[in-house]
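Quick heads-up: it's one chain on its own, the form predicted on its own, in structure tokens.
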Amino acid sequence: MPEAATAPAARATIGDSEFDRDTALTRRAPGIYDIDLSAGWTIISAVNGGYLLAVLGRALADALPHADPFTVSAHYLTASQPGPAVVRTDVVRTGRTLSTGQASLFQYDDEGREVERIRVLASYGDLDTLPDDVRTTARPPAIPPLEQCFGSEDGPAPVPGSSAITDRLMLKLDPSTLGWALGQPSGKGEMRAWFGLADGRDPDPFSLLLAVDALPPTAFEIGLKGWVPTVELTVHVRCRPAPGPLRVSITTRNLAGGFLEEDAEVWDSADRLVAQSRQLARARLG
């Protein structure tokens, strides 16, 4: 009797996925939350900035009367490490359609002193109440079909050390932005990719906070090596994403004084611009 075919793995759902579990916080007291930052979202030895933004974003969703992030601005003060952390939130203002709050994530250094890692100011609302009227000149990025793009499994790791986060992502890069992986960077500050979570979980506003900071840095295509630490990152969530993979396009127009900007657009499967971001990052020129 032939063996039964192996059933395909079930897709994770929103609220029941590795991303949801690893960004979940425990409320210790009003405005104070505990979390164990997962090593699964690290690049080299630091916790990814988009994952951290999702963690603080979920804390603010609990602290504020509105559930959806509209705009989130974060300053990354020191590199976060896997392990215990505390998030403290403050409600700045509550209104009928928008509420604003701030949050900071803290860890302890080797000498037991509390260190602030990241500070966020954000406004929240209800994405489902937004009008459908769209007037834009923006267009989805021209990316080849997903099966014609390449993931981390198709080549060497982009940076030495741990790249644990890549195991948790479905990230397929546009071949035209992969010159750096072949030792032939284009000189253009561009990176484009299909994006999703590896367990099949569909996107939501909090995974958009991860998506804008999950691609290899545009600095690779400019010809620089090594990781590019974020100094500041602002994300605008424009609407709730439709199910299915996202398309992410990131560009850099100016590298000067050892810093560069990265402008990101995130498009959903319904060809809607669902998130935009700008980040300032330090480029290691040496």
The other form holds:
Number of protein chains: 2
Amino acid sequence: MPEAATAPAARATIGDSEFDRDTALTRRAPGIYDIDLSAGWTIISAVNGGYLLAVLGRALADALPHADPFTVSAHYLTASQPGPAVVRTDVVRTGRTLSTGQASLFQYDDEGREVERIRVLASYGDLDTLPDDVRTTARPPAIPPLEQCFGSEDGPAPVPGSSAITDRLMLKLDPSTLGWALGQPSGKGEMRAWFGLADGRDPDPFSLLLAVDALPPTAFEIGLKGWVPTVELTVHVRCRPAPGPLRVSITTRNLAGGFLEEDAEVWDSADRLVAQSRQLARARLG
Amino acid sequence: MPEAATAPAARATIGDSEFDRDTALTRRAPGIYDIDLSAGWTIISAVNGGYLLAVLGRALADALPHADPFTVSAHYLTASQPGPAVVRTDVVRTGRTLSTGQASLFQYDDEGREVERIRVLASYGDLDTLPDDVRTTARPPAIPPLEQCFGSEDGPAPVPGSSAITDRLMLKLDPSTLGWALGQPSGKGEMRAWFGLADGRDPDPFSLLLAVDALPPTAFEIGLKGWVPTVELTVHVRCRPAPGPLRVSITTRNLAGGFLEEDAEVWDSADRLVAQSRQLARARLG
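Beyond the form predicted on its own, can we have the form predicted together with another copy of the chain?
Below is the whole assembly, all chains and molecules, this chain first.
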């Protein structure tokens, strides 16, 4: 009997997974990278903002002398589509423990002119050199065990549109933040989920950039419908994540004047707060 | 008797105040501005990061078709000193409701070469066109009345170094977050204060950029001492502030690996959440 028939499905590894292949760039010239944005990370027809952040994050990891994103600030300009794109990076400053860079992702209009999609400023370092000290009052999100949470495979699509990205994620939503999917939003701006990559690849700093923008909008639980486009998103990576599923908690406290913030926390299997993010997004009031 | 002797001290107004004069730029060429960074906004010898953000914010307000900062992301590269500086701006995208720009502040080394101090990406709009809708679960900070809070004029300098900036601010700290000044830090990463400009000028979006980085570091209440340099700071301006003093609340939940976040909220006299910010800063563990 061939070994493959009895062996469990092989888990993808960091560096050899869907996510790594779909965020890999080709260096055209120093600091300039080509990529074909995958249609596998779309929501409805738009490319997911966290996937784009991971693409830009990998370009800067190549361009800068430090490999790990510590803080990445992204301003979203126009909606990206699957297909060819170019990333242009600029080294702003290199230091002993931190380096700062800038990167822009461009696509092409009908006449082949570059159209800027997203611009980021980011500071990179080496997560493995940080001391182990932790003094925290933050607590992991209160979320039921993974097997009591719900994904798109568990029933009538809780994630609307059932877009391509849902096939690439292991996303299990806390039932207490799923009221919107049953037409009964809680009114609280909270969303919680277990998060991983569907092929079993363990988390790393780049998949954290994806994780912070992968859940349904908190606006759904406030009773809003429709698209909630990101204006700006900043991520802090605080620690290299341990193997295993992540827990992601997103909170919106203030919806005002047609804008809302989404604050995300990402916790790893070792109960460490591995990433924090905040985004400003537009809300369609109705 | 001359009128000035009996009239109450004139309150400065928006556009005619210390803060406005010290953040005013001279346009050298389209998108390029000169400024003499005032020694009036220093802490020890370094220029305050919020003052710098206001300078960059005003440059972008001139360079962009929209006047109000909605979200400003700043990466701090090298420490600024009082004296000449140049701000170079770049219009990234102009839209109907939002425009995005980039700005860098440079100073000069001994040979007159430009050294970049800080770079920002920012999206601007018009706060006065936003709808009045507010759905919020955020509550104003629990802080005693202004007259029960303490400033540098109320006793042995609670703000260490008694730097120039303290003369330009009306900063009254909540006594329950002042333990550090008495050698008894609470261990909680909280700092709360009433905030205004000493000359009575009312708040506007640019003074909000100052307000989010004007309190003593939360690290002092965690028991750390010394400098807590900002790596990255992002501000969201959510509403044009009403006249009168502001309340500022800053929270640090996670100090780990030599870095900490500072989350600030700014509330106006009408009980509106007018700004939110988060910064990543380095902590000196000891």
